[in-house]
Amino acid sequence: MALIVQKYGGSSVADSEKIKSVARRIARAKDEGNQLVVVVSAMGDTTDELIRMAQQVSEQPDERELDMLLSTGELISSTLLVMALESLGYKAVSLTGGQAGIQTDSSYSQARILRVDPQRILAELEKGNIVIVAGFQGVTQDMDITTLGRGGSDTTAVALAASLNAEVCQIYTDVEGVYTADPRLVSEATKLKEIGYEEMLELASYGAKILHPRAVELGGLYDMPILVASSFSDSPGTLICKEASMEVRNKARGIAQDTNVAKITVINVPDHPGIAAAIFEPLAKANISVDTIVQNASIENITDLTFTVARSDLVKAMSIVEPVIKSIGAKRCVTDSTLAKVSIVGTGMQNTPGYAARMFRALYEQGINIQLITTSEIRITCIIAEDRVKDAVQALHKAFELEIA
């Protein structure tokens, strides 16, 4: 008997008919002799609607109370799913994140899981129950409810799978797996049979919305296989695992794009020790993630400093940076929120020359200007104009022959 953790996203449980369909899928897995722990997201756009309601009654909702509110979305879908399973004749029980043993820090809206105590889940499995867990949430040491941030249900599922020593964590969503590029942009995009944690983490971090990066990190840390598949079909999905296939293949594995990008440039920055810390430490304390950082060569001890943040963080970032600019004696600050990232990813690229040149050539031939470049051992990312993203992804997919990946 295998213990399997499944996760169903908001689109998979968006209405009563879809919830009943998910219940039938879970029932089939139970009939195959498996023990099942199922993590669910809130129905459809419930979380967005709850945020809108909060903003209608308060311009700045208290973070603790907002997390209490948002956690209710997953409670609704988890209890409805239990009812659907019971109507099919299966024993099931719903648990909140706290009841499932998920303990977090107190960073409301972006909480981190500190530990998982799965004893309640194990006790329910011993009773023969299918255990349905509300995703996206946990509790602090003081029993305050916290949420894990967007995509947090993915993290919940992988964390539970690791703590339970599950055979696999199955993530069911509205796509059939991980593709070489977004199929909505590239009709020739190919579904991958499997992909390594490292490659998937880069794709997820740089725009692929299939799986949350924190979930991939946990999977890699605990060597937990993650299957990404569709809840609307029986098509084989993509397995994210430690070792990808050893067979000869394209060294570039996929392309990611992200339009949630804004650039901030601090002009005429005095070039002396401590300036970078003065700018970036306050941003870090405000939980604003900085990606690409470029500093020009100093001329007469004056330089320009450019970095990118999520477009959704731009207003908050500027409210922090502008006072710092005055204190360090920089001239001014300019922003651009019309940008995007395109990235190519593949572990086979790290010891093979020519991939950067091929990427730059492909973009040049489409007349696409590169504003900034950032790299890792297995990734090359270019910052370009947002309105050229589709052209860029299509050109790169063709240049790297990913249709035969």
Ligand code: ASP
Given for the second form:
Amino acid sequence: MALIVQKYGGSSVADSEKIKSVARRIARAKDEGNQLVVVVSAMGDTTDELIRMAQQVSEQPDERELDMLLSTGELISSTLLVMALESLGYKAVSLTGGQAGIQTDSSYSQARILRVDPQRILAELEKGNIVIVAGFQGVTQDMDITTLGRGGSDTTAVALAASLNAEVCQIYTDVEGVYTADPRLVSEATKLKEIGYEEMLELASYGAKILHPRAVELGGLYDMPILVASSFSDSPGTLICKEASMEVRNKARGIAQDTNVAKITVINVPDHPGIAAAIFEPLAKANISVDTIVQNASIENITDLTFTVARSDLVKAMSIVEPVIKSIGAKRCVTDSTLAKVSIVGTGMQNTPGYAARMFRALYEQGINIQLITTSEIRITCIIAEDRVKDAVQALHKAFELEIA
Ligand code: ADP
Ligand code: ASP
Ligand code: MG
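The form predicted in complex with aspartic acid (ASP), contrasted with the form predicted on its own above:
Now the full complex is given, and it begins with the chain already shown.
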């Protein structure tokens, strides 16, 4: 008897008919003789609606209260799914993240899982129950409810799969797997049969929202195979696993785009030791991740410093950076929140020249201006105007011949 963890995303449980259809899929897997732990997201756009409701009553909702509110979305879908399973004649039980043993730190809205204690899940499985777990949430040591960041139900699923030593973690969603680019932007995008953790992590971290980056990170860490497939069809999906063969390394594996980008430029910064630490330390303390950092060559010991943050962090970042600018004697700060990142990812680009040049030419031929560039060993990212993202992704998909499976 195999233990399988499944996860169904928001669009897969968007209404009562879809919940009933998911219940039938779960029932089928149970009939095949498996033990099942199923993680669900909130129905459809529930999380967005809850955030809107909070904003209607408060300009800056309290972080703890907001997480408590958002966690209710997943309680609705998990309990309804149990009811649907029971009406099909199956024994099932719903658990909150806390009841499922997911313990987190207390960084509300982006909490990290510290440990999973799956005792209750194991006890319910022992009783023959299908266990339905509310995704995206955990509890602190003080029993306060936290959420794991938008899209975090994927991370709940992989964390549970790892701690239960499941055979596989199956992520069911509204597309048939991981494609060479977002199939909603590029109609020629092709589905990948397999992809390694490192490439998937780069794609997810740079905007491919098909999977939460931390879910991929955990998958790699615990060597947990993750299958991404459709909840609406029986098409085989994409397996994320350890690279099958070192030699079968791909040219460029995929393209990701991210429009949650803002740029901050600090102008006329005195160029002496300690300045970068003075700017970036308080940002790190406030839990704001900084991505691309570019410092111009200094002229007469004065330089400009540019970096990017998530657009959703811009206001908070500026409230931290502005007082620092004064204290270090820089002139002023300018921001731009109409930008986006496009990235090409592939292990094949390690030690292979020519990828960057090909990327820059493809963007140039579309008349797209590159504002900043960052790279990792297996990724090249260009920061461009947000309104050119679709053209950029389509042009890059063609330039790297990704339509050829
Ligand atoms: P769920 O609600 O199931 O978690 P998401 O909306 O979070 O689903 O993720 C699925 C979406 O991810 C797809 O509808 C697709 O538009 C988008 N997506 C972005 N990049 C890719 C990619 N490379 N392959 C497949 N889907 C992608
Ligand atoms: N419901 C949460 C969100 O919309 C978590 C998830 O769907 O994974 O972000
Ligand atoms: Mg998702």
